[in-house]
Structures are given as structure tokens and as C-alpha cells.
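The chain below stands alone and is given as C-alpha cells, in the form predicted alone.
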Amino acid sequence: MKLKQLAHARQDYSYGFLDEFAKRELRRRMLKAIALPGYQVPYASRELPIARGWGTGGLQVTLSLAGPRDTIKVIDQGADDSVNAANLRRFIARMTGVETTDDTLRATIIQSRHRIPEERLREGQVLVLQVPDPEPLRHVQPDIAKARAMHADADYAQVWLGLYEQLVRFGRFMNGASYPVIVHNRYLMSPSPIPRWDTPDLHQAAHLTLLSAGREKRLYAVPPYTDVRPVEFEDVFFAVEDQRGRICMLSSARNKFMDELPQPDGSSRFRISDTGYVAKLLKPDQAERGATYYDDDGRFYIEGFIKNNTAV
């Protein structure tokens, strides 16, 4: 027997890198997650040419959904040009041949790490959020088996107790990113490490949201037009980050989520974290700009959500 006989002929990658069985399994799990909003569905997380913890969960979902007619947008902390976003976008385009874009309105699938775009997503769009830790009960119940039982019984008393202790000790909720929410009046869910500013954007949203944790091998979903309400008390309301008085150094826009940029003299300047939206503000005649979740007065454009939902 010769070495040539043992060697296999060159084989290209499957469409979307993942094999067909893996993509079918992921799609079945996504259908189950959509049928049970907020419920964590286990799946067999595959190996990818990136390290776990760098977006493998979101990448597997995107590769399973992407088709030749899709247009993909990938952002990291709101930026289209960060190293992580650029590498993921390049890999997706190479494995599927899909068109990529920086325009939120043109994209059919938007994969994001830690942000929801400023522009309101429409029906037919899919938002894929990368999730490092899908379990919202981990900080109160580290035993995963007991946490599963608490989800089954909708026993979230320890979460309420934790928020109460924050109010007693600090006078306000201390949770920043990944603020816990109740989905469809049933499951407690961790909405990825998005800032509180983005949390109301999931409530009654027209788009489908898929959240996936590759390292933890869990995915869950928020179907379109589903109630997503942050955990709060009747007399102490959830509040977003205070952006009042902040002006974008590039576009002079207000009431958008800003990145703080420390200056050498000790002061700070601010810039809208959604780079695609900033580009539209700087070239208003060259790009269609969609409505945002907040108007110029800092009020929500979401019908039936929390009243007076301003930062404190």
C-alpha cells in the first residue's frame, strides 16, 4: 500500500463551515427556544476556528441561519470595525458567500456582542446575541441542578431578595450589564451583557432575538412581539444609564448610548457606541436613517412599556 492510496482527495468545507447534521440540530433547538421564550435549550456546541468565549455560540447560530440571499452585519460593543467583529464577519462571508454591511437597516441577520443597534429593527430581521453566561441565577444559586429546578418552579425569590439588598445597602440597583428580565411572564432570562440602556429594546420588538452561549452549550430566544420586562419593584423602578448632558463628539447627537473617552487633562468626551449609526448622522444625505428606540427627549418609542423610564 502506498501513501497516495491512504491520502484523501481535497474536500472543501461545508456551506456555513458546520456540517449538515450540526446545522439541522441547531435549527431544531432554535425552534424549541422560540416556542418556549426565555427557556435555555441545550445543544451540542461544535468546535470552531476561534476560541470558546470569543463568540462561538453566536457564530454557530449565524452560520446555521445564513443563506445566499442574506446580508450580515457583525458588531462588537456597537463597533463594526473592532478586531473581533471584523474577524467574525470575514469568516462568515468566507464560509457562506453572503453580502456584508455596516447598515443596520440593510442587514437580515445582525450578530452582536454586548449591544443592540440604536436603530429599531423591523420584522424579518434576526438579532443574534453572543452570551458568555446564560444562567441568570448563577450569582444566587451556583448549583446548576438546583437552578434548573428553580426555573421549573418559577422560583425567583432569591433574585428579588438580591435586588432588595442592593436597595438597602446602596439605595439603587447595582446591576449594570445583563440586567435580569422576565420573558412572557414566565422565565427569568439573562439578556446577554447588553447595557441597561438596551434592555427595553427587547420588549415587544418586531424582530426575532436569538441568544447563544457556545461555551455553556445553551441557547434561548425572544420571539417577535413578546413581553420582556426587567425585574423591579412596584415602588422602585428599573432605570437605564444616565446619558443626560452627554453630547457625541462626532455628531453632536444626544440621548444615545455613549462611550466615555478620558482625556489627558482629566476630562471626558463622549461618542455614540453604534459606529454604523454615527456614520449615518455624519452623512445624512447619503444613507437612510431609521427611527431609534429613544427620541431627542430621551423618551421610549415603545408602546406600553414602563412609564417615566429615565435614569436616576
Contents of the next structure:
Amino acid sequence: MKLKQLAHARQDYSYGFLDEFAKRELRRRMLKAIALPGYQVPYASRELPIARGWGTGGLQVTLSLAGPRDTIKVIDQGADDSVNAANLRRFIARMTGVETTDDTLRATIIQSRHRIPEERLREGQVLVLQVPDPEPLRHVQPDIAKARAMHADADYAQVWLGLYEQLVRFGRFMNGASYPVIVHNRYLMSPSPIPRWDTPDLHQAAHLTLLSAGREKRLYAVPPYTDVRPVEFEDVFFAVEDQRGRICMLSSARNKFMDELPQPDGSSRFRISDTGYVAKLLKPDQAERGATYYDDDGRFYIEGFIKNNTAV
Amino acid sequence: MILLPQLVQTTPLLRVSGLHKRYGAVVAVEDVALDLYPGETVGIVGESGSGKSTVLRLLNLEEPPDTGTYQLDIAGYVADNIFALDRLRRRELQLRHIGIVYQNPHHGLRMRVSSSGNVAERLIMAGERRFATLRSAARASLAVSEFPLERLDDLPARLSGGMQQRVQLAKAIALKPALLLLDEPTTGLDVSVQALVIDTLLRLRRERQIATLIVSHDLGVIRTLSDRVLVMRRGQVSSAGLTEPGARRPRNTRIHSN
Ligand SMILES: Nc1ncnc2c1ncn2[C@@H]1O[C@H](COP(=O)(O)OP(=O)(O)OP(=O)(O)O)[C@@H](O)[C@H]1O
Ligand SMILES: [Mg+2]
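The block above covers the form predicted alone; next, return the form predicted together with its partner chain.
Let's see the whole complex now, leading with the same chain.
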């Protein structure tokens, strides 16, 4: 028998672009991250034919998870059709042969930048979030080594001091996207720059969330059915962005997360940011619609979890 | 070492012995021993570079000594050499039972955090998570240190030196510590402001009776505030004695009656 017969046929790329060692390393890091919810696990971020900062962290996770039977959805700020999302989707499909979809319910892996879809994810689905900056303590402790010691000690007093200062100066919490959360009663975590509206979706979620920062070479996870609580005071509460009074110009729906489109006359129109969901609203007979995190009156599906969903 | 006779029977709150610390070739502290009794204020004087601040830093557990034992008569820590505690217990002790005021407010305060926030931070660190409680406790503590309450939420950078020291003091006493360390709390202030801060410290001493170590260049300050004085020279305690009885408040009777 000849060596040539024993070896694989030559291929231009490994399956999923990354070589087998890289994928194995990433999977091991993911397992560790799942075992320590919210803990940032370092990994060797590989070179990809896409520049750092354009979703390479999420991409590496997706590429090492995807198999031929997966169905993948990629969104950027809720949109399936943005250039970046389309670019990543095409690359993933070419390298893994997976099927792609815009339908949240059909996808097995959803890679996203800055949003969680409006329809509730279910058991078995994986949400991969692209993370520009994984360190929630960055603005209180720029020294990474010290920040890691603070995580080790669960020394998060300065985060609440930050909240105190916001209340004293502005009368309300000023954090927008990337609202810090405590995971499993232990680690402080940045949920990536998702709006506050999406942050509660991570609490006791049925799906697995993997968050990965390619440039910073850190990944972390929220396993299914894990407590994820936004930082707040016992007497002043976390609040989501107020979507009341906003009506989607395409679907006339309310109480979903809206993009604001400024008009020439100074007014604003609104459009549901989750394009896959809008498509379903517009063609109700063509696709099954799942239960959403917020109902049509803006109530979050876990009663009492958001104690204040009326503020700005 | 000379002690007030009536104090001899009580257990000291703080007992330090064999304290050594060197930085490279510089011997900063050499074989210092020190007792501090409940409610007592002890002054440390000495020329520049004699190791006074280093002693306070060591007692505040900011850095480890080369050798030394440090005992505190505080529930939960009685049998321990404080220097040998693990990091978390050290931090817990430092947070709950020791307060410190530095000569330079930049060491003791976060300049980009409001004055009340600086004080509230101590309570947050101790686990308080109610905004209303933080607010009222910070206000109360600042009131005790006679800080002008209308400036409650000003940044320390916008305050006068005397006010900054009062914020430091409020922060130091916010959790009602057993031990208060004052490192030249009035040095660098105008004489008139100095006098006011000293008045506050005197009142605090009368009302709270926190065991206090105060470091100063200024013998007058030490004389006004402390019961006993230690003189440091080249890292060692070169002499110890009572401050002039005539100049002191009549404290002995009160301690005696405890
Ligand atoms: N972190 C350090 N690194 C190196 N040397 C130090 C350090 N801290 C203190 N020293 C040295 O230790 C000695 C004692 O310093 P310390 O600050 O305790 O003196 P001090 O009595 O407080 O002086 P001052 O009255 O000027 O504040 C000095 O010689 C000082 O240079
Ligand atoms: Mg000094």
C-alpha cells in the first residue's frame, strides 16, 4: 500500500477553514467557559481572511462548532442583510457547507453582533455573540492584571460605585449597550454591546450563549438555565430602553426593539431592528412565528424579572 | 515603655512587635514595638524619613513587613498574627476595622468620584446595595467629620484641602473602625484650617473613642490630640512618653470608668 492511498486527498482548506488543532483548542476553551459561567477564558485567536474587529471572535467559535447538518443565521444589529452579516454568512457556508437561514426558529447556530433575536431561543440552539471588548471592568480598572484579581475576588464594589455616581449626577443609570451583568451569582460579565432591551433574555435562557472576542483573545459563556442579573440597586432598578409609543413603519407592530430613522423634517420613524422577525410579520402565512421575549404589550416573559420597564 | 498606670490592666487593642521593613538598602522600620489601648490616641513624631508613614502603611496592611507580629483585639482576629492572614481576610479586616487618612488626599480619595461616593464606596465594599442607605450613611458620616453638606456631591478635586481631609476622615470612619490611622492629617493646610480640622478630630475622639495613631511633624498637633507620644529616629522608636499632662484633655478618668 502506498502512502498516497493512506492520506486524505489534498484539500485547499480544512473543514471550517481552521485546522483541526485550532478547532479542538477552541472547543476545549468553550467547554471550560461553559463550566465557569461568565469567566473569560483566554484562547489563541487564529488568523482569518477577515480583519480583527469584524467578528473574528464569533467566527472562530462558529467555525469550530458548525457541522454539515447545522443551519446558520448571521445577523448584524438585528439585520440579516447587512454587508458584514452577509459576508460572514457566505464565508461560513463556503467553509462548512452548512445551510443558511434568516429564520431564528430554524437556525441551530445564530452568530450575532449587537442583538439577540426577538423570538425566544430554545434548547439546543447556540447563540454566538461577537464581542469587541470582553472586560466589563475596563473603565474602572484599566490594568488587566488587576482586573483579573478583582474577578478572582468577586470584588465588584466599584461597579456599584459607578451606578451610585450615575444616580447622583444624572438621576438614572446611564449605561446603554453592554450593560454589565452578574452571571450565576459569581462573575461580572459584559453581555457584548447588545441593548439593555436584550440583556434580560440571557437570564435562565434555554439556549447556550457563547461570547467571543477575537482581538482580545477571550471567550466566555452563559450555559442554558443560568442566572444572569443586570447590576442594579435593591431600591433603584435596571431598566430597558423604552419602546412604548414606537410603531414599526413596516409591520405596525409595537413593543419590539426599534431602529430609529430620523426624517428630513426632524421627526423620527421606527422600524423593528430584527429583520428576520419583520419578514415573518409581513408574510404571516409563510413561516411559523415563535414566542417572543416581550409580548405585544412590552411585558417580559419572565414575570417580575425586570422590575422597572418603564424608564427611559 | 511608659504606660498610663490605669491602662495596664486592659488588653491592648493593638500590639505590634519586632516590626522590620527595608527597601533595598534603606532600612525604613527597624524593630518597632507598639501597643495601643482601646480609646487611646498615640502620636508618632520624628524627622522626615524616620519611618512613620511606613509604620502606618504596614499597620493598614498595604504592604507586608519583612518580619513582625501584629495582634488586634477584635472579635474573630484575636488569636491571629494579622500579617499572616490570607489576602481575603486581610482585606476584610482592613475594610471593616481600620480607617486611614493620608497627608495627600490623592492617596485616600478617588478624585473623579463625588465626595459622598468616596464615602459610600466603603459601605458598598461591605456589601450594602441599597441606594437610599448609601446616601444617608455617606451624609451622616460626612456630617460627623463636619463637612459642608451642601457640597456632598462635589468632586474632591473641586474642594479645599481642609474639606478633602474631611472627606477622607468621613470615609475612614464610615464603617465605625476599631483603629484609626492618621498620617499628617493637617500638614499642608493653612494654620486656621488646621485648627478647625484638629477641632473635629478632638470632637471625634471625645464622641467615638476610636483607638487612634496619629503621625505628625508638628509637636503641637500631637500634644493637643494624643495621650502618649512615640519618637521615631531612623526607623526605630527612640523614646516614648506621656504628652504633657497639662496640655491634655482629662481623658484618664473616662477610660478608667469604662
Ligand atoms: N516604597 C518605598 N520604596 C523605597 N523606599 C521607601 C519606600 N517607602 C519609604 N521608603 C523609605 O523609607 C524611609 C522611611 O520613609 P517614611 O515615608 O516612612 O518616612 P516618614 O517618617 O513618613 O517621613 P515624612 O515625615 O517625610 O513623611 C525613607 O528613607 C524612605 O525613602
Ligand atoms: Mg510620611
